[in-house]
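Next up: a single chain in structure tokens, the form predicted alone.
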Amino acid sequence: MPETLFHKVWNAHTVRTLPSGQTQLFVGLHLVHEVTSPQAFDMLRQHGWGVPFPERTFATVDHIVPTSSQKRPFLDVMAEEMTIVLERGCREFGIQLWTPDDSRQGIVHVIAPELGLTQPGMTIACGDSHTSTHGALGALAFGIGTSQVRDVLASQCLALDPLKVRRIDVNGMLNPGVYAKDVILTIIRKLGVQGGVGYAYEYGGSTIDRMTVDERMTVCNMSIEGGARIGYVNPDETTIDFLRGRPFAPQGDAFDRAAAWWRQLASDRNAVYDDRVTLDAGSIEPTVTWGINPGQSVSVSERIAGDPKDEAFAFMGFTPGARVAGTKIDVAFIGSCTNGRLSDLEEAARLVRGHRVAPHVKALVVPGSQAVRKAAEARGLHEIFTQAGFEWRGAGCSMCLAMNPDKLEGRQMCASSSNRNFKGRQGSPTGRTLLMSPAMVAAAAIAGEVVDVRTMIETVPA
């Protein structure tokens, strides 16, 4: 019977059904940080559990790490406590860590698809809600709580509720100016914030297939916030071209073997879906969030519709009938592991090139991961946006969250390239966030309001 990769996957691991109903699934890679891991670690010491496969845990420090300067000790004293205990969980459990001071430390869903942990086929957990990320290399991969985690080190296993599939094709080109974030962004304000749940998202069509590894790794990434529980794009020839080489990737006729079996894992061509919904690529324009969740955005022309009793309308300053653009900012942000890759990084720098930050804006930019950093810096991409007025940051987390010193004050308004618009997400209570593309936000600080990035497409060589 023909069959989806979700289903040809999640059997291939299951070891038994439980009671309950759920799917008791073997997880192939776990990967782990230092904020919902110490926790873990102290559950096992509690219980007098071990790690039976350490080998299948990874480590690094992302979330609460500082970017303006990563020398040892932090300055954050926090920081430096749960770095300093994530480290003695991982050598005593004998799980490989990535720190500040090692090259390939990052943000954990950009530095495990980057060195080639992240495979197709394989099921994947981490203490993250955005680890729906890897599923854009073919992988089934779950954000879970500090109490799975626990279970993952302690057993490999994962107690699980079977999903629904719900294909979305993708179909046509973009036009200049819109990217995959304005893609997923698109969805998700068509199905609702909760329209994924119970569902797995496997996203397809024409403009999906043309993408390469990081924009699907972008729309998989914000299928949490569409209520999916993962997403994932069928693995192709992309996929394979992407892994070749990487350092934890099969190699040589390993590889050439490795690839034919990710090949077959696709989903066939009569699968059968629970729901199907379908885009055009060519009606989707630039796009931003005005409120307070995910699913409330606008196209950069479109005016702002909804009820005036929406708490998103007082929270955020607008009012029905307002557009967003020619909002004022008084902060940028370009990073997060939605869009704090090499590809995002360039594209900000071509629009940023000869222009300077608008004088009010406080602008960074933050490298998904060391080796992004590294790459960024050979192109000279760094010398590009520091001359315009932005600060060049360390590889972290950093204002996508504000578990760390970057954070909004008082009522700000932030472009953002993160993942989330929640109240508080980056740090002040009543600080306010837009998310966007990266070319929106490098728009946005050199015009010190939210533009269409298309005007400026237009002015720079391609």
Contents of the next structure:
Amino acid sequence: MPETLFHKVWNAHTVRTLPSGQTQLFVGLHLVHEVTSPQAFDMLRQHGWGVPFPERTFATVDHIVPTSSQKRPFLDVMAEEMTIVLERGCREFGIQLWTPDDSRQGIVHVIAPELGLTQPGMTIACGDSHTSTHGALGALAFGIGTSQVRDVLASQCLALDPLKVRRIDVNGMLNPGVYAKDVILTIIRKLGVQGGVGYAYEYGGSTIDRMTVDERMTVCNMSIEGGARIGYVNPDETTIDFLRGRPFAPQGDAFDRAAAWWRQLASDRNAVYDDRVTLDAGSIEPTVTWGINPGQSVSVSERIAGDPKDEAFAFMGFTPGARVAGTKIDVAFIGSCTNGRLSDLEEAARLVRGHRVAPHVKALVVPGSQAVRKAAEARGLHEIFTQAGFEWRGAGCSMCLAMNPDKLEGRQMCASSSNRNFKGRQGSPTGRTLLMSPAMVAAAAIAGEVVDVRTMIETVPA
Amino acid sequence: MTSHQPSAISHLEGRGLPLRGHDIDTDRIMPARFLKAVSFEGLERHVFEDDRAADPAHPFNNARYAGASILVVNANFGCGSSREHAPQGLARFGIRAIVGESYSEIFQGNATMMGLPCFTADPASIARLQAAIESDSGLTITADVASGAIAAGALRIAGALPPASRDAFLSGQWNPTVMLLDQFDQVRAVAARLPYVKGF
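The form predicted together with the partner chain is what I want next, because the block you gave corresponds to the form predicted alone; please supply it.
Everything in the complex follows now, all chains and molecules, and the chain you saw is the first one.
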């Protein structure tokens, strides 16, 4: 019987049906960061539980690390304490940890694929909702809470209900100036921020097939913004080429055997889905959020529609019928697990070269990992950004959620390549976020206001 | 390990706290700056802190609802971040059950594992329940785990819990770690079969 990747991988990892009716699912890769794990380590100690598979868990610090100076001890006493607590937990339970003094440190969802830890056919869990990112390589990757972090540490398993599978086909060519970020923002706009609850999203179609793994990660990353706890793309030759030679990927002949297994995990041609949705890539335009959830978006030239009583209008300072284009910005942020990879920085730098950030805009580029930073510097991107007036920072989550010193102030308006425009998300309770592609953020930084990146691309050689 | 097993939850009773609005995310329930801590202690002080500061009439500020233990919400409550700090803060604030149109999956799962049941009911019933509490904040609300029935004065609502969490609350097995460790030889057997664990 034809099956989806979801069912093949789910079945391969099923330990048993629990008395509750839920499935006990083995977790092949567990990723840990400093914010959602300290209480889990404490729960293990309270109950006297050990970690039976310590080699299947990897940890890093990303949320609270400063991005200006990453020297220890961190100036922020609480950030330093959280790092020390994670170091202690990892040492006690035998878990590999990468802190900022290690070249492998970075945002957990950037480093695991980069190191080849994330592989097709795995089940992955992390105490972070953007774990859905790892589905880009054909894994089932679940964001979990702290009690579940405890469960995975203690048992390498989760108790879960199976999900339905919605196939989302995106077909055709994306127009210049339209990126993976615009694709996922458009999907969320169309299906709603709750549309994916109870579903895994399987992304496919010719547009997704042509995407790089980086682009697929941007799409899968924001599945949770559409309510879908996991999103994935079937593994193909792009996936296999991406993994070849990475430190934690199989090497030599073992890689070829792994690739053969990965290929057969892809959903079968006649697999049956619980739902199907199709989008035409050619109809997608540069997209910007105007409201306080990621489903409240418009194309850059479109007028905002909606109920004027919706609190999003008052909070953001927009009125129905207005356009987002022309909105003055105070801050421009390029980074995050959504769009903080080398290809994101390259595209932004291509647009920035030879321009200057508008005088009233504070602009920062925060690479997703130390490896991204190093690779970008080897290409001279840091010089392009700093010459244009951007700040060039160390790796971390930074202003995506502002748990470090990078925060909005007051009602500042931020053009951001991150994933959430919730009230207060970027560190000021009244701060405002406009989500868009990194190229659109670069264009806004230079113009000082939201502009259609296509007007810039026409003047920039590819 | 029996001393670590939580006890059964079959019946909830208390006054209600109506919180209107769809898509209330966990950043609003517990702003990220309060996640800079190594324990969940004290989170009750920061529940909805920014929303409450911005709106003096916020239900969590309203003295009429002081001591209420049953939170009544609308659709997609708890969307966004997986932070367990959000349901931890609500529980430590004194919330013992939530009744709503729908929840994000991760929030509902986190709440369940802490022993905080999240009942669902249709939007019209939720609207009636919120209105009833707003007109009489002293109203006693009861929620029955086995049947999902919710009662408030003369109002009777057909609510529901996901079957697995309903059974877990009734049996007292809502914290699954002990179950997951119960037949560990089977866990090792699955691991040994997986090509990426045993080596390609």
